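The chain below stands alone, shown as structure tokens; this is the form predicted alone.
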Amino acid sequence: MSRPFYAMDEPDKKGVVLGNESLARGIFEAGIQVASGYPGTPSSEIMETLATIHKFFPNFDIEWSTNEAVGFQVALGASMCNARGFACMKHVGLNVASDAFMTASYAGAHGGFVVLSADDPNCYSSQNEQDNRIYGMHALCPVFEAINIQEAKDVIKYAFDFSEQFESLVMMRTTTRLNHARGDLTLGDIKKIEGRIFNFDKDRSRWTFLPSNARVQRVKQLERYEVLKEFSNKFPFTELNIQDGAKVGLISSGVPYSYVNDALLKLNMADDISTLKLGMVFPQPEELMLKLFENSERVVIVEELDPFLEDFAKKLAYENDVRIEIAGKKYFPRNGELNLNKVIAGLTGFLGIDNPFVDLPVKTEHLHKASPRPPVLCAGCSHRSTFYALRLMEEKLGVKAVYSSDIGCYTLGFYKPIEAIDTCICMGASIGMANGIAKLHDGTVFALIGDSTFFHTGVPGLINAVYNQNNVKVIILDNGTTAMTGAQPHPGTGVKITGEPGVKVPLESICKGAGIDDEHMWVVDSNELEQTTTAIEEAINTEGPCVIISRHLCTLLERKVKRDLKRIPVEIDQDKCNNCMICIKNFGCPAITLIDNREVRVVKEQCTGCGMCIEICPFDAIHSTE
């Protein structure tokens, strides 16, 4: 394996970085003892390159965990020890943890501790757009953002000195723009924890949360804070640049500060306006900010989401009888992420001038329109051969079931032709909502969950159903990787993020564990129609819980995994073809198309040869190319 430039032990060198690699590195350059994660668009990639790393330099643990509360608790658990311990989750994730998160606050940390959280305004790949500055100000824990790409390496390494220096838990957000951004890096000094020994802190006052620790401890936590608040009016990643006779001013953090750089540089107004670039958005820096007052008649906070910094500014100057304009989500928008051109629309609104770009012309003439392309299965997945055996026992038995659905590919089943999920709040909630809805659904009520996604939380959800004996039938979609966040390993797998081989958990044995037995559970092969649709049928027809394993492996890891097995593709015999279109407006998989509205057709270069489609054409005019 040749060594990725992230991996290489030469300070100054120059390289371009994807900002998770960025962050990653910074990560390492810190001395990082264990690192510990659930994937999670976008923050996936930094623990995948974090173990690139480890390939190179295996001083350090890293794991992926079976969810974020665990990986944050296994983190936690280092830095007691004296070790640097780094927690890795999306937006998202930080709600599983946060059980442990807010009382961990309390005793902040003995060697450096960081979690990040990966925001997603926009929701590219989630199913909402919190903004968990806000969990930085409820656990009263620091909050450390970047600007760029390099500035990203910079500031998560510090953020371990930092933690050890105030004995405080370190949140780093992130957002989407710098996790995906790619940028130049240039690489730093690794540091060698020496002389340190990795032990229990047995301070058991200090990690034994009774209520009598816990209010002990909520005193030192808030003269912690305290502390903090001060020393953020020095955090050298934060910037204030005063213009001589500006009377605008302008607070920013994290990617929308880049944006108001180049929009500052398009407007001609960087000598205008005066800035306060935050590196620590929590707590702010309430001399600098009442610095930046009595320089403004006028200030505007440029942020995505909710108007977090908005709110403290307002507050600040009035508590300090501080009387200018103070705006923001007036002129910006509270949802999504902001670009370029929504930050110039908002500063020349707020500064009541012409907005000189919203006219011009934009030059599409070498551009190339690309088709609509909704989101789907991928041809030969796994995932639609199991939808496709569930109408087939609705038709059957004329039942029309609710899918409480869960968060994975298979949430794709949501959309046309499929439409066979019906519910998706949050990982592990298929079950659980299934519970819920059983009690009173006068049907059939089907949990919807992926292999990861049950080892993540669903465990609780079904034995919730078994020791109540709610009525639900649980599918797990079992495609043997953690498909939609780039295929990492779980459990399931046997397989370690590094690699290395790691123990086997048997989804069999933790159903049977949960109290369903044998004549309650089914295994099957997805893309065996008949043992699938008989499967769910006997299911139906059985009271009480029960729990079907629908298994076949990723159709985008078979072939890697199966490496003598040959691409066959299919095609279509036009004589027998009647255009009943059951393979297109039923099956919906990818690599069958119309042409000219007339007919049907496969597309080669997509067809898996997966079979499905074969057994489900009526008029048997598909068939194998071999």
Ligand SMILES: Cc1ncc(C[n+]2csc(CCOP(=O)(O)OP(=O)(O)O)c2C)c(N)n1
Second form
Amino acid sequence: MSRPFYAMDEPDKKGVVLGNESLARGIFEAGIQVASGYPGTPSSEIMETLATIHKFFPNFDIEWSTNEAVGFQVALGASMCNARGFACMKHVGLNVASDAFMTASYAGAHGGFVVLSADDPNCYSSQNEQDNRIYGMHALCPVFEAINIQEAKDVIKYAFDFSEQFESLVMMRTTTRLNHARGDLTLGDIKKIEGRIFNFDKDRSRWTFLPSNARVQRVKQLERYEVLKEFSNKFPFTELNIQDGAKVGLISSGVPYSYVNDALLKLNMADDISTLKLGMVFPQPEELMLKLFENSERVVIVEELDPFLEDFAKKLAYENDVRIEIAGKKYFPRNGELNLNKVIAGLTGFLGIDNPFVDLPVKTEHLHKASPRPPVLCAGCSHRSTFYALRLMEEKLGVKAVYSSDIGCYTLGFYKPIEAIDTCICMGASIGMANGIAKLHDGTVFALIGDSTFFHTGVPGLINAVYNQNNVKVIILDNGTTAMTGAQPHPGTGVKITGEPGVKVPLESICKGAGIDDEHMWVVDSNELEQTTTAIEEAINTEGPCVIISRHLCTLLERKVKRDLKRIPVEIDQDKCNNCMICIKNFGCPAITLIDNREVRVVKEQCTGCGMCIEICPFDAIHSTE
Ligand SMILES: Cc1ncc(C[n+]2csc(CCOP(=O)(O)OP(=O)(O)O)c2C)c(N)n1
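Can you return the structure of this protein in the form predicted together with the ligand rather than the form predicted alone?
Expanding to the full complex; the earlier chain stays at the top.
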């Protein structure tokens, strides 16, 4: 493997990288000892980049953890050993890690401890767009943000020093636009953490949260918070820029601040507005804000999602008897992502001037002219086979089942023609919700959950079903990977993030351990239709909680892993095809299409040759091209 730019030991070298690569580089430059995390868009490439760096500098430890709570706890454990620990997750991952997060931030950090929360305004790849700055405030944990690719590296690198200087946990909050943008990066030097012994520091009352210790730690945390609040005025990535004679002040941070910069240039107003750019968005710098208020008649806050800075600014103004107008969400939407157009519209609205750009056509030359298409399971995806088998059994047995589902590729079964997803709230919730539904619903209740998600947070729901004898039929859709987020390995694969072998944790053993005996468990190949339908029928007819492990490797991995697997596309015998449309309307493989509203054809380039359609065609009209 040739050495990527971000894995070079060449300070001052310049290159172009992804935001997530820049963040990974910053973590590496900080002299990290342990990095842990769980995949989740838009954060996943941070860990993957660190794993690539690890190939060239194997002097730190890195792992995909089972879930974000464990990932957080792993990094915390490293920090307890006076090492630098990093925990990586998407924003909703912090919900999973929050139990440890809320209390760990009382104790703070020993070795530098940074948790990265990658937020997703506009829900590009998430079930919500929660604003995790509020988590920082809730936990009294300092929150840092960066405005561009270079700062992403510099800020997160600094976060480890800061964490040790103030003995504080730090949250680095990013958003999709930063994680997935590309930009210039100048490398820095790689720090060597020398002269430290990374042993567990037996500071028992600090790390043991009995109520008696917690009360003491809470006081310490509040004292630390006061110090951090004061320091936020001197935070190296925070910048107050008072413009002579300016009547308007502006506060912003992160990517929105970059939009502000562009907007002010476009509006030719860069010298007319005083700005406070925050690198540390919690705790907020009171002195700097008050200075901005003093020098302004009106202040506008440009921030994505919640009025986090705005509410604070208004409270600060009230407490200090500052009587100026402070506005934010009145001019900028509370949902979705900001962009340059929205920032110009908001700013001109606030300033009460015409928006000179409002009528300009939106530039579209840079967009590919791709036809819009609904999200769909890949051609050859084994999840489709399981869905098809479920529908067949519903029809055969006259059952109208409930499908309590989870998050993964299989959630795409919500769309036509599958439509076999009735719920999806958060990772691991499928089995839990199915427990509740099964108590009341008069009919079969399935819980559909992917293998990675089962390891993540599915297991307690299964144990609950067994313990309370809730009649849930769990189907673990085991495609041997965490497909949705880019095919990361998990405990069931037995492969570590570095590609080295770990120890495989079999799903069967976990289910057995949870109390599912052989009479209540089936393991099938998802693409063996008869096997799968029989298992489903038997599970429906068996009293009590059951598990079907529907196993078939993700089609995208199948050909990578089995290099000798020949892809033999199928074709349709037009003489035999009578346009019943089962392959399109019921099975829904995107490699099969209807031409001119009359002829069913296979798109050879898309067909993976999985052969499922051969099995489902009632007229024997589909066959292999060989
Ligand atoms: C708490 C949390 N962490 C991470 C994610 C991102 N994410 C969505 S689905 C998924 C796992 C998908 O893997 P699996 O359950 O095996 O299903 P597959 O996509 O392979 O079908 C992940 C990590 C999330 N939505 N929520």
